[in-house]
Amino acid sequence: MTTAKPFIHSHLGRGEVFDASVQGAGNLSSAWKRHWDASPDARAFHDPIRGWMSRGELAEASQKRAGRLAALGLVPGDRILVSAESSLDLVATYVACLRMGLVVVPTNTAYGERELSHVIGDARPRAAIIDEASRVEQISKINQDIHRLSPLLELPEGKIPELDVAPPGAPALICYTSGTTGHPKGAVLSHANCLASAEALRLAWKWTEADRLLLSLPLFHMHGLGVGLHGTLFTGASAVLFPSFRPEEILASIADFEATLFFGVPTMYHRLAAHSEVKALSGLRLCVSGSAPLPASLHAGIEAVTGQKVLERYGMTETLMLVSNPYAGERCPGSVGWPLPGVELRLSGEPAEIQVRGPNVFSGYWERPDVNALAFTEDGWFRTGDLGSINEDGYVEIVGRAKELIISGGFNVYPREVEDIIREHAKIEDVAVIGEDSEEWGERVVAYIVVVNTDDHPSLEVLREFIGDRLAPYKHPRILHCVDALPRNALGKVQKHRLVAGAVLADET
């Protein structure tokens, strides 16, 4: 195995210093509280139902809600499942949980009973914050002993417990990864992990309390929660919450709320780019994309119309944010940029796996010592499972997932490389490439495409001709399927393990 020298790149400007301890803030809420105390009347969060909530109102609301939770008998270290649409009530209750030392288990609102059963059985939460009647019934069937509460937390007032005293190493979150095989694992993120990531983003993205974020990402996912919400609270900025993503609403809100930031996933940027008012994006200071690769063609298209160079970044549930294109500098399409302040990155093995370490990296999975032994190298680096490279300008590029690597005829095929070429075809709207067992080749390359016009799709032969010599012949698809849509999770990431054959357009060649 070959291991490259650790890659460390500083996003810091003159006079800036990365402090993993965040200037003595021992936990998330004590870092947030500094802003509440300094300017209690400043606007903090807005939702379409309640309007604006100030910093002082958030501090007071979270304090009272901590008293109500304590009256239920909840104590520091207890787990509490949180699964609800974005709202001021959800934010206030979430902040209350962390202020009193509870461990929040963010859970996808789309989870069915089987998925919920696993999370509840594994994390053993004592309470659940939920906003749907059907979810109340599901949790009742799974475990009647769990307190089922709404984000409003309509409970009797109780004595306010000691707040903002969780030690840095105490768990703040247990976030379940959407693994492609087996049951999801709970990544335990400490207060210190979350603080280090927030500080790195503050420095790298020049995030200040003058910023206002349009936040339509769900708060059960690390992108919306660990980046959007935590970043806003940590920097003292403000955010406008949306329970769902609607392009027209986001574009109109840029001017209406004097917004400066928007964070989204590639699917959102596709829809924004197709909207007639997309030029409104030019009014933002920064647009960030993550959770899935942003096609270079989409990056170029948005820049051509709006002048906005979307900043792509890279992170994981287990590590929060790791790498980002520079705020001041070339934002290289198809690349995720440089390691963030405090992050060390190296490429190890063949094919080259990205391995990382830093104060943002979690210490392990919840009650899974067997998995933890495999997740970290002997010298303490976390194995991301992502394959990468570093280009001649020092930018990190994600080649694909180690588990998705296709070995055909003894040669390595990286699905993303094939997908990027196929996506350039004018008749193809979306594509996913996977490997399929083959007695002759070991694996053969299979492409699933979504076409622009269902009555006009390319054949396998035409597609292979289109790819031509831009890819070696062994990387060309040997099977082509046409599907109505690719299966995606709530953040737009293609779930390749769920792909099933649609109409077969051509036989193996």
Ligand code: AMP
Given for the second form:
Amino acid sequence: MTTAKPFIHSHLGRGEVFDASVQGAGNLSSAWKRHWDASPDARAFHDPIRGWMSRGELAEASQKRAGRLAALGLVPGDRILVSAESSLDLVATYVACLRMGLVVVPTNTAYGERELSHVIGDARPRAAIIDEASRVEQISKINQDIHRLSPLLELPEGKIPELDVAPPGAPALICYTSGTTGHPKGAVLSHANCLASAEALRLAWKWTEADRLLLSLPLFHMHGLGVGLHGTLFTGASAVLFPSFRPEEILASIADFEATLFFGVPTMYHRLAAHSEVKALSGLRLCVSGSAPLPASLHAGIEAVTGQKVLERYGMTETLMLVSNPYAGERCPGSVGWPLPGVELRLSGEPAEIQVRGPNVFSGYWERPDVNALAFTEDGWFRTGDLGSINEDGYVEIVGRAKELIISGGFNVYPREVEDIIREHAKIEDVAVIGEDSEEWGERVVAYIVVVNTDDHPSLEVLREFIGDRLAPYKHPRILHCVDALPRNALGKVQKHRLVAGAVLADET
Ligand code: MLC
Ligand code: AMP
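I have the form predicted alone already, so could you send the form predicted in complex with the ligand?
Below is the entire complex, every chain and molecule, led by the chain shown above.
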């Protein structure tokens, strides 16, 4: 059964209309440029090393950098891998890439060589923006021909190419994600997809140029990049960049920078809530949580101490933002709210999968027609792989996942990927990896193993050492259980629900 109930609520205020094309802006940088031209002296971005950069400085730096990239021979449509910690240089170089029509491939800085090789082999980038010596080495080992550049882009100046002319349907980003299957695929997001999502968030969250965001989310995933960075550029607001998340720094920065916004994953809110200075959150206009479920108890705890009702929203790499609690109306803990402007949402099947449509939804995975055929329904709706329901107040609730996915601290871990590596260990006969509830991380990666010889099983440390840099450290198991056998159904498929803590089949190590 498919329910396409019209939603009773809307994020739009009286007289507001949603225009996905943003008055024909065409591409991201044309929309951003409106602000740069209007007030070039206004503050745009801050980092702890260089201080503030104005809008005009960003416009000029990005233009120059586009000239340097063009002098290297890069042309519109070329892919460029970007994997670096947040800084003004990274932002200016990122903006330069999009202005000249390059397709950015944001990549987690924690990836090891194997994960990086897959992205490089698939996206075939001509250049990479990287900020660590070990990364430079890794990339040269994978492919000598890729230009390896630092975010500062120390290259000879070149003739500035045509800027801000990408057509709306041109790809802006290829973001690697495993979607509903185990193997990472590149979700291709166009300029039009990103513009539509930024416009929806501007309207829903009343985001204006008077806002200042504390941005400690990494810029290589959709939350930091597509929501935080794009939203700031799109609304003409400003943002303070942090290369890492430190609760005390965020809380002190609220007053120091006269900030109005903070966006984070639930793990960040868990750590902020535990800090003695958490009351500082009350100084913000809006706190948003996403990328994983925000426990209702954490929402209530923060509200009790700070008065701040954290606004939870729901999105995906493939779709940008989909559903949000209201800015003005009742924020309902445990729910993700109402579909954002432009987003159509329906529930399909039993248990009901959330399916979506809209100008924000990507058109498919990079060079994967086989997977694309399964990712969308015949009538064109994207299957999120998330299970949902609509409560009696008309709010969307996420009640589970049809896809095998663990979300730890906002990072996605695919059990299959971890199992495939562990299975290579000579002392291990069988393995199943699941996510177990964790107050701090949301979920933690837990491995259940069956050993070849029951007198000789590897410890967690030995197993993690064995995995080494074949998997980013956040994908490594945090807990190891040794069991006699994995529970399987008649067809031999592992019944992972029977492995949930408390249902362990044999002695644990
Ligand atoms: C770090 N570690 C993690 C981890 N992050 N382990 C499990 N899960 C994580 N998320 C591990 C490291 O590997 C290391 O392990 C140890 O913790 C310390 O590393 P760290 O770098 O100092 O960690 P920390 O700074 O504390 O990072 C925690 C965090 C970070 C919450 C700040 O994980 C983070 O920035 N999360 C945000 C992810 C995000 O942006 N998601 C958005 C996806 S987009 P060891 O073993 O080496 O000690 C999306 C769409 C949407 O989902 O809707 O938004
Ligand atoms: P990613 O592939 O990294 O973009 O992760 C997207 C997935 O994160 C979604 O499909 C959901 O499973 C999950 N997600 C994002 N926001 C929320 C939220 N507020 N509550 C529950 N799950 C969420």
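Fair warning: this is a prediction, and the values are worked out from it, not measured in the lab. Positions refer to the first chain, counted from 1. C-alpha atoms forming the largest set that superposes within 1.5 Å between two forms make up the rigid core.
K.L.:
Cα of Arg470 displaced 2 Å or more between these two forms, core superposed?
P.N.:
Yes, the C-alpha moves 2 Å or more.
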